[in-house]
Amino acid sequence: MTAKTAKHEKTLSQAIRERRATPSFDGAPIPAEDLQRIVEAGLSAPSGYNMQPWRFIVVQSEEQKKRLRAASYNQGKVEEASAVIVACGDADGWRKDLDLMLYQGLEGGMPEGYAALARNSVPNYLSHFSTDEMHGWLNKEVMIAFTHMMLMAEVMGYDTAPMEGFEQPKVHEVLRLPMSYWVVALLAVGHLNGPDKFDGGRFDMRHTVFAEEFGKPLK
């Protein structure tokens, strides 16, 4: 099947407003340069201490998508999508990457005093996390990068489906993930096949947003 380029680019506000969780994809391959641009958007996301604990596995082969589908409650769009980006967090990333993070930071103008402080504060903070606390931290960090990728794909004219329906052990097995990896979410990317998902609407701001303290409306 020939690679299918993106449609016209959208503004960010348009992409946010019009985005839907795509129910079905046509499976046409994505050009490598487009996929790289989407992934790079995730790599550009902010993270706590700039530790960048995310790890992305990009699944495109038909055989691997089929196996991943079986680990994702048999959801058809896993196999239909042009690519599925499996967004993970590495619980041991901070141990392995602290020196690299500080080196790059110092090269980019990080003050020596800040680097010295971070060399102690990062291990002091993260080494005391329980497994659940670490997974909670990874969820927050990885989802920022995940959202960057999803919105970049939408801006570029692709369709996306964020997915949280999968079985952690089975995804680990299919992708041969290290034990320290925690699978956070799957991002299916491609082109819509058939009708788009209905507009489910959003709650009114008065229902979910408050000013200064709970119960006071934002004016």
Ligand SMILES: Cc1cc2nc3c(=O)[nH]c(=O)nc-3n(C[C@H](O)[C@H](O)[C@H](O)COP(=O)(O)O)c2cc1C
Given for the second form:
Amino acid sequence: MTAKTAKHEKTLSQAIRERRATPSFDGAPIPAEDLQRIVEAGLSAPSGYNMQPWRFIVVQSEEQKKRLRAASYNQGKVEEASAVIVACGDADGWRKDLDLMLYQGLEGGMPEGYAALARNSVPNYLSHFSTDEMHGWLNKEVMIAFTHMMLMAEVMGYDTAPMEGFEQPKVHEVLRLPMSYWVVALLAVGHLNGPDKFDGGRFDMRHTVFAEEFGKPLK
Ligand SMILES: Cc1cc2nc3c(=O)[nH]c(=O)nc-3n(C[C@H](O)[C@H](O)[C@H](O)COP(=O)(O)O)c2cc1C
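Same protein, the form predicted in complex with this ligand this time rather than the form predicted on its own?
Everything in the complex follows now, all chains and molecules, and the chain you saw is the first one.
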């Protein structure tokens, strides 16, 4: 199948309004430069201390998508999508990357005093995490990058599907991930095939948003 470029760019507010969790994809490959832009958007995301503990495996080959589908409760869209970006966090990333983060920060104008503080506070903060706390921290950091990618893809005219329906050990095996990796979510990217999903709507703001303290409505 020939690669399909996105038709037109949407504004961010249009992309947010129109995005749906895509039920089915047509499988046409994504041009490499489009995929690159989507991935780069994710890498531009903010992260705690700029530690960037995210790692992404981009799956496009038919064989790997088939295996990934089997590790994802047989969800058809994993195989149908043009690309599936498997978003992971590396629990050991901060140990390996602290020097690099500080080096790049100092190059970019990070004050020496801040660098000295961060050199201590990053290990102080992260080295005491239990496994569950580390996974919680990784979920938080990685999902911001994930969301940047999802919205960039939508802006570019692609359709996306976020997925948490997968089995951690099976995805590990298929992708041959290092033990320190934690799989956070899968992002399927491509072009919608058939009718789009229904719009399930959202709870009213009074149900989920408060002003100043719990229980007071935002006016
Ligand atoms: C983190 C996350 C995980 C999800 N996992 C799945 C999944 O495994 N399979 C699926 O069909 N939909 C999945 N969804 C899609 C949601 O069901 C969908 O976003 C929700 O129903 C709202 O619909 P909308 O995105 O079209 O507005 C997931 C969404 C998110 C944000």
